[in-house]
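Single chain ahead, by itself, as structure tokens, in the form predicted alone.
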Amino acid sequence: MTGVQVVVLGAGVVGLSTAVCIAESLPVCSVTLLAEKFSPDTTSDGAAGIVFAAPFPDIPLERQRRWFKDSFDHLLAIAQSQHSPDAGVILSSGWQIFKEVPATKKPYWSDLVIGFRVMTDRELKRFPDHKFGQAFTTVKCECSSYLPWLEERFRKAGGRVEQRRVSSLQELGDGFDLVVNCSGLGSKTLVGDAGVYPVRGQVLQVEAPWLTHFIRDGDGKTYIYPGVHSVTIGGTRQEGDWRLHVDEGDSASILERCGRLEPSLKKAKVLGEWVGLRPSRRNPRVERERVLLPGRRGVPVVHNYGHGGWGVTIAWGTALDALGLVRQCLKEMPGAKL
């Protein structure tokens, strides 16, 4: 068999990362990226894209560490290369602060970012409502630049792009030998996964070029992330909320909360507001199965979705895992030569 036909469903940060990994690593595969929405219209495009994580409950910590490390190292290499401006990947230093001392003072990724340390009492004086903090340098990935950059990289590797809506795997017919499902929230209907649910996020883009350090409240609801062209401030974490329109009450709350952490934001001009639905699940699904499609015995399907608010943080790591699963599928295909 030559030219194994692979389709990757979904063109957010997870889908594009996975498509690039397969196209660049497996020349035997002819890869098509198929999605209803591409940048700038994906959920990933509005993500603040700063890299750190909260643990998932049922995935071995070593696997999560690998996902984080592979993604961090990949993005750090871009941030330190000539591609940084085009890809929108930069280094970002700042603080994560907590109103109460957390049970885990050093998260599992503390040795994988740069210069992680506990904040001093003097530093914490700036945040009188908070009792504990962490200072570190990580990477920030602005998907409005990163996704088009990845798509170009995918095309250079021979990948094809097709824009259309797919409501079920059965619609794919017999056009592909292997399916890679990175459809995020779409997996709720595409593969009938009742465990997938939206977590609504609303953010504002403001003009505040004097801000150079990120600030994140440990509860994940209030944050200030300086970027290349603007500062992202947020946010909301509204589970099961499908609303995609801007809520003025949420905007006022974001401005008030962020203004308490960083009073100079009262001088910032609001450039825009954005709402997105994080594709959440108790744990990301990165595994394979065989699915019966019309007129066929069973097609291998590799799943890579359900990253919630940590898509940018672990996308490259889970993409490499998905690549490994694709390799396993190819080894079981008669006549496929790796």
Given for the second form:
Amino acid sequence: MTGVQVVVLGAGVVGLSTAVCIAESLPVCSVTLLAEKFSPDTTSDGAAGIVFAAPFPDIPLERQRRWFKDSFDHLLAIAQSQHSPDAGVILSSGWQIFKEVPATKKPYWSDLVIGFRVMTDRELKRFPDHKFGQAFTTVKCECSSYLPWLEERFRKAGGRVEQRRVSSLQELGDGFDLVVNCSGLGSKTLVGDAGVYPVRGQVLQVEAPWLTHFIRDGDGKTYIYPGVHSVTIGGTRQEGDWRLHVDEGDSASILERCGRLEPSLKKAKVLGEWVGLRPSRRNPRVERERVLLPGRRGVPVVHNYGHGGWGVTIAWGTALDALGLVRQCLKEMPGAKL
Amino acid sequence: MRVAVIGAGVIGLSAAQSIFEQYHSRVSPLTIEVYADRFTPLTTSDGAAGFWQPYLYDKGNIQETKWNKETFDYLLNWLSSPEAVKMGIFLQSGYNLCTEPLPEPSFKDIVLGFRQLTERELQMFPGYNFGWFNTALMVEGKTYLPWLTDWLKKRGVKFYHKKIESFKELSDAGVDVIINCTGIRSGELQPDPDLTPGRGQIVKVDAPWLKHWIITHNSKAGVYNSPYIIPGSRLVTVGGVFQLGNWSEQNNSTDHENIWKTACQLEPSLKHARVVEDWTGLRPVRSKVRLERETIQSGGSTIEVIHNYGHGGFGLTIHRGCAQETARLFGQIVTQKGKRPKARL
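Now show me the form predicted in complex with its partner chain, since the one above was the form predicted alone.
And the full complex, kicking off with our chain again.
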């Protein structure tokens, strides 16, 4: 078998990660990345990119741990290497704090990040509204740098990139043997998945180079994430909200809530505001199916979308899973020698 | 009462601050003057990375550990105020790396979240097999000293750009108490064989992706003679050398090469960092800090001096504790001079 034509749809962190995994691991595949939007215009670009997870209700815990571990280890290796500034991947230490003691004091990923422990009383003193906290070191992956870096890797592995809006799989014609769908929120219409919905998030970029730790409220709505050139503060979680424009009320609320956690933010200059729609779903969809397209026998489609606010966190792990599914598809193809 | 502080590094300015805070309402009139030939940003305090951390062990100088703690708690308290940014203070976590297991350092209960490094963390630093992680404070001299200067000027403290040649010079001019904060050059006012320079050279680079300090310890090489990387609010300070007895304030290219080579081994991403400048400073090293009163007989009169110098590589780390002690000693002098402090109600 030669030249299996693979098309990956979507150039966010999940699409690019998946495209790289396939192009680098399967030389028999000729991979084309098709997307309407590329960095810096993807949902991934505005995300702070702190690697951090919440459990999905229906995915077996072992699989979620594997997704997290594979992603974390991959990013940690970059953060520790000379590629760190180029790729926009850095180590980040900080605290997750809770107003009430949470039911789960040690989340499923606590042994997968670095140095996880409960905060001491002295550390908690700085947050008088909070009763419990966790301290750990994780990685931060800034997609405005990481996506171009991945794209470079993709091209080096022989990948082709094409800017194009695809509104249905039928449009792809018969030039492709296998489709990998990483279209995030777009899957709602692209593959008719009614389970996909946006969770609107607004953030501010501020200039506060004296902030070196992340601070996150366990409710997921208030956070401060220092990055390479600016600090991302947020946020909002508005389910079913499709608005992509900045809401002044949200900005004011973010500044007020974050200022309470970190008073020095009141002196920070606001550099910009950004809105993204988390491509949410009850669980991420990482599975394969055969889709009947006009004039063709079933075309194998591997889905990898619905990561919600955890795209950066599990992109690499789910990409590896998707790679495994692609391998299975290849085995079933006529002329398969794998 | 007329007080003259000699020296405008962090030690001199903070001593002036503590004296003002504690005595401006008890002693009237209280005139405080600061004399120095170098002011921020040209003092030793300005070039230092601004990282709060004492040497690993205090060698029995428990007083110094107490002063270090006082300073940490004082600065930590300021953090909850928006003023913290203007003072140049902020929290930063990081790694103390050792090539062999060592006893816990004097500061383990002073800093936040002190713990041993995990296996995973040690794997991040090949060549080091033991160490600690904790959250400490940064206090950047180039911001803190202007803040202190401003604080003092607002309260009427006068600054004079003048090199003082002797204690007598000030005493003759009518100064009642001299606070000697002359750091490495204290020997010029009064010979001190125990005071010696610990020359340090650093390279300042632009590497904003680094958010942790990394300090390595090599018991054979000695303190600060092995690589360290300390990110600041604008630039990253890379060091280190600690050359006892070397009075040269010139940057040395061999030192630069060694510092750079070992730091890049420690942190590979540094090779992409833009080098901004080198700087050399002389740590005022002494077996222990000289913080004591001295009453000098000169002719028919007595000169009251409070010495506050010899803080080695931990001036910023210990400054507040020493300043408060200086003020306490000042209080003794005030009492003795019969100008009793007003009773506290």
